[in-house]
Amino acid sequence: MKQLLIIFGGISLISFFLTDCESSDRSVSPYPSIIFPEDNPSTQEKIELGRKLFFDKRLSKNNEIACASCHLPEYAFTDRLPVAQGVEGRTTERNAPSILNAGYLPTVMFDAHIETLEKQVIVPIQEHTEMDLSIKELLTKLRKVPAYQEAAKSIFGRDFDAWVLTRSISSFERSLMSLDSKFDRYYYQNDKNAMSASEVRGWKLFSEKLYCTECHTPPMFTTYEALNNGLYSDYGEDKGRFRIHNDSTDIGKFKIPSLRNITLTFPYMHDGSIGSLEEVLAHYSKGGNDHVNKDKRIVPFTLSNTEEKDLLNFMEALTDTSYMKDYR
């Protein structure tokens, strides 16, 4: 039995035990609670306004792209491009991450440095390689949209401003949940028919032989830490979290992504440099590439063809597209 403790910002939210696929106490929810900011409690009206803004191309220069251009619902709110594309064909440095279950994020962005979704909202809007529109220009534009101005008055009691923009889009993002995969039904809801024998074997490999759970910890399948996974020996221009504090021990460190819906969110890694899960397994099975900051837990391992298939099948069992009912 191995006890794993999930830590968010130093605060223990939930602990549980991993055993032979048996949960210790199914009367207690395994999922951490979403903590809403005191200044932004969730309401359906905010969510709906945020949804409209999220899909509105007017949030970008020349009305070219929306938030949803890089976060498409059918791809688990990613875009399946190696790196995200902005206005005028510009490209960013990084792969667009899924925003499903974003309400659980203790920090946002691959550098794990932005504290709230509210603060994150304005980053892509103003970023030159993404939407390239100043907040001042954007607010002038959106105040001329009667529906947005009326919603701002009705919901927030104020003109459409940066507060309305950030609080509504972040409310929408917190509403995006995906927690009903085959694994959830098997492991947390005690439905022993939910997963196939191969998927169960893959789960045992994942949690008991390879200890992938040390970095991809259930139930969210991430610890949200920024770590160096040995992707490169030389990280070139994008050195990860290093750019936040210029600390050499942060070179090559990027936030661990959740594995939920992993079969939908290719290509993989912070720069979209690995195209398939088979290639991801190959990277880790060789122990990654040598780098002084590479996490010590990344060591070589060997899998048989059957074990690799079982592991891939388990990852498929982490898929939940029930959220798509709102986007079909």
Ligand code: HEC
Given for the second form:
Amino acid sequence: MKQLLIIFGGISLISFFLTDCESSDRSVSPYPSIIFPEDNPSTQEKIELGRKLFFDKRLSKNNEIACASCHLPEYAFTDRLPVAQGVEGRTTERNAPSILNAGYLPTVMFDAHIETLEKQVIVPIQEHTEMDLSIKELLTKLRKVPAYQEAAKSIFGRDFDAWVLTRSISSFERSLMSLDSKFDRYYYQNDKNAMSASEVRGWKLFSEKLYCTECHTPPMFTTYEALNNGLYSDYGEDKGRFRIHNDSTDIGKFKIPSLRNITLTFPYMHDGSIGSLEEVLAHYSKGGNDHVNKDKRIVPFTLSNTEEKDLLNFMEALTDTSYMKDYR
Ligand code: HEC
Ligand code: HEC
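Having displayed the form predicted alone, please output the structure of the form predicted in complex with heme C (HEC).
Next comes the full complex, and the chain you just saw is listed first.
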């Protein structure tokens, strides 16, 4: 697979072309394009600066928490905790999502309300339970780091400021791609041996017998909508997207997570309340819990032991850790 970077005026987009090595035939990419904001075309220098900042604990009040403390590369940029932990062991109310393929997100966060990755960067830094640092304090601190100040001058032609911080971290996030799973090779690259018989049966179940692809739609295994999957009859304190517009039809709606790398990203759901994929299947097979906003497509089903195993094997075939080459 080849990646081509095409730049049109201010807008650049990465397109993927599938190349058949034998015949060098080219067909159109099955993946959506990453659209870069007009004011933030990607460059290698920005990505590298963003990577340094992402792993830098000085972005927190007590110099102990980096973005990467909650988004660890080896766990597909999640943290294996039910809810994430920030400075001084303070707990957030939600599970840290994977940020692989973040460049495809039409909106950011479980409430599907922040428009760009650029705008999201500031949120964890200032949040009391995450990094707890005001942007003013942060900039005072980071301007004293010669490497950051020099990079800001040479890449952006300005002092290290909020623009430099947000543009470089989000450029790094857009570079985090994971699209080379066994499923990608089987389904999009026509390699019929890439998945085992059991994984193929699991895919048929997932997409034909059951209704999973209604919401976890390939190629990204999400439609990115915020929906209620019947996790609870009473959502308690965290009512999801409801908090954005106070609209009661939004209670219990959370952005549908991608299922790529799902075997690496346990525990599951916005609050990390489900520990394993077996338990996730138990949730769906009973048709979820009753809630007025529960999506009507979620209905009970039964699976034989073999079918359950096939489905789990299929989900495992959505794993692609090739991105880890940059972190070993
Ligand atoms: C204390 C742990 C913690 C830290 C530190 C942290 N995050 Fe997160 N991150 C989370 C949690 C929890 C969420 C989910 C929040 C929500 O949706 O309400 C999240 C969500 C995100 C998302 C949204 C992903 C999606 O699918 O919508 C992005 C992007 C992100 N974080 C990037 C960052 C960056 C960049 C930093 C550093 C500036 C950072 N995070 C620091 C825990 C953390
Ligand atoms: C109506 C839309 C919808 C359908 C249909 C659906 N899901 Fe989901 N799924 C969601 C939503 C929304 C969430 C996140 C809920 C939350 O965070 O509270 C989710 C979460 C998940 C998660 C956890 C993801 C994570 O990273 O935490 C898994 C695994 C999952 N679904 C698998 C399935 C399977 C398997 C099926 C088919 C049996 C299915 N889903 C059908 C909407 C749906």
